[in-house]
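The chain that follows stands alone, in the form predicted on its own, written as structure tokens.
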Amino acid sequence: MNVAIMGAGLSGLACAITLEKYGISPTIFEKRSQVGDRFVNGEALLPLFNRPINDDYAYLAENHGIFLQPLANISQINLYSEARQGVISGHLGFINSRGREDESFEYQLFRQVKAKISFNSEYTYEQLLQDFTHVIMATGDAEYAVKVENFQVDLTCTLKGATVEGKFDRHHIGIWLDNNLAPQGYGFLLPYSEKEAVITIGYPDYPENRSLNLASLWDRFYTTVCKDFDQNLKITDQFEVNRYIMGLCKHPRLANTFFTGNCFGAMMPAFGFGQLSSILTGIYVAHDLCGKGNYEELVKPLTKSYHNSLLIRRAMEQLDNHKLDILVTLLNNRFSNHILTNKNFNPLKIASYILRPFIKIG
């Protein structure tokens, strides 16, 4: 068996040390000079939408051998609305760094893997079929998937962020709702420290958005964060990333080929966050060449976790900013805290049952 992994992303590098704790030596392409993004930037680990996974970094580590390491906990969301403010407050998750900096995810799984890497690679995976046997798509978009016809793309993105500077409580974390700032979407704010943050409004590139002009709602989006955090953020690098997409592979195999992480549709499209599932997918994908498992029987519930995701941002598209008011409202309460905190209670599945019958996903 000779393995080449196409990416060193999250999912093939989880891929190259499950293989490798099997005996297994994969050899990995990477297209960037080291591993992680072009760009650093924040993001989170909620339990509330990997249920009945309740503690991403012990289940990794306790099933499957892979070590990780958070920047923070979670202990409370501060949602804003147009017109108003709520607080969700428990063990909500944790924060996590990705990209090109010595804590972010890619670089604590680099460490882990014992195979070389090819950096700078510009083998194409047409190549790769020729020289290897078996062959893992991990480049971290969906790029190649679509090229062969095995990608049902759903939506695609815009997404704006910048790194700022201030005084944060780096437990606490922001979440706007507000289609002024992000129509459809959604900002954010993920402490790195106590003084480092990360900013983000991310929304989709449907007709009527397309239109916008980014760098105002960027503006808009700045100036009410400064203004919510009450001070003077200072921005000291900023990222942009446009029609980014996301969707889910139609076959997570074809032939010898293996489709992992956004390749695979990892990329939950609630809220945007993939971390967990794209780490799955490359460990499963180790597992079926291990004989340990079939790839597409394992990635089954990680689909299902996709439409039910899906389903929750069709809904959200369709509140306007009155009704996201409501929600910020109905959130804001001892009840809602203990609902979205409760270890046995999975509200991204049963929302998704609620609004199945309403919502239309296709």
Ligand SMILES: Cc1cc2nc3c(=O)[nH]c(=O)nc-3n(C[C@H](O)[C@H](O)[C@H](O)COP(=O)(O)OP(=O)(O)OC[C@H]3O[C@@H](n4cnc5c(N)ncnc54)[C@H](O)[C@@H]3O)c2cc1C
Second form
Amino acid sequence: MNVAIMGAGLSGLACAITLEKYGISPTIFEKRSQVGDRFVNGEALLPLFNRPINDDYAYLAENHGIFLQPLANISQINLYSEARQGVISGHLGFINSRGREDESFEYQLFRQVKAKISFNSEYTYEQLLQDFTHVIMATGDAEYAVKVENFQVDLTCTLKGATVEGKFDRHHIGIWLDNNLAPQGYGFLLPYSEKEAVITIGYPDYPENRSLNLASLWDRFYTTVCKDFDQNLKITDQFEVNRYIMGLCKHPRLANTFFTGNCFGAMMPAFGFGQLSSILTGIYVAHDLCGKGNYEELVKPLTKSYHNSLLIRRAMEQLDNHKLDILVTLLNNRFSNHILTNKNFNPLKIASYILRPFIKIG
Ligand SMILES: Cc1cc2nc3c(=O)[nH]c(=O)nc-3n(C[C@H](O)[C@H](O)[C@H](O)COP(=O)(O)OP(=O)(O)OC[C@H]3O[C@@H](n4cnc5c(N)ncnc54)[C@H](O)[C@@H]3O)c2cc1C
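Having seen the form predicted on its own, could you give me the form predicted in complex with the named molecule?
Now the full complex is given, and it begins with the chain already shown.
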């Protein structure tokens, strides 16, 4: 068996680590000059969206021998809508870093891989198919899956973010549900430390949003965050992502090509979480190649979560600002806090069960 992994991100590296545990040494191709060279970002893992898993880090360590450390745990989510504010508190998850830093997920995984990575790779998928018996697509986008007509695109999104300097509680994150700032989307703030955070807005590229001016939405969002945090935040770095595809592979495996991470459809459309699913798809491919499971079967729960998440997105897109105010009010009480932090409660499953008769996702 001669295995190529295209992309040294979360899914590609998790796949390599797992293959190596079973004695298979893959060849890894990375188009950039180092791992994590996309952009520096703070991201979150919220078990709330990954039930029945209650602690993503413990789950990966104990069940899959993948060892990761977060930057901080999250003990509070501050919610902001146009006219309301709310708080969810409890053990809510973890913040981690992505990118070129030593503690980023990419670098933590990279240190667990034995195989050499071929950086600055210009290999195409077609070339890899000729030279290897198995190809694992882990490029973090659906480009190739779309090209071979193996991807159902449900939406694309525009994202703009920045690293800001200020004073933050590193255990508190902020989420803005306000159509004036991110129509049918959301904004968030994730601290890297007590002095630095990332702020981001993301919204879908639906026809009604195409005439929106990203620069003015961004200005409005930035001003709102400064006002809500009562600080003059200093922007030190910025990124923009256009037409970020969310969707799902029709076939997670096509002949001896496996689609992992975002190439598979790991991004959950409701809030854009994709890290855990990406890592899991990488592990699952390795299990398949080592005769420990069947990839198409192993990813079925992820496919289900994707569909549940899409349903929730479609429902949330129908909420105007008044309804978002009501949602924030409903979430801001002890009972909601108790339910949302209860490890036996699976909000994706329950919300999708309630919404299914009313919402069309096709
Ligand atoms: C702004 C933003 C915020 C996010 N926030 C969160 C969050 O808070 N929580 C969460 O769970 N998820 C979040 N996500 C989603 C999460 O980051 C992704 O789902 C996850 O990184 C996908 O992992 P992957 O392995 O598919 O791709 P990646 O980790 O992106 O890795 C892909 C790798 O492939 C390489 N590559 C690309 N093309 C080629 C090629 N042709 N040849 C060789 N190599 C190639 C890239 O350089 C990269 O190193 C966010 C995404 C974005 C964009």
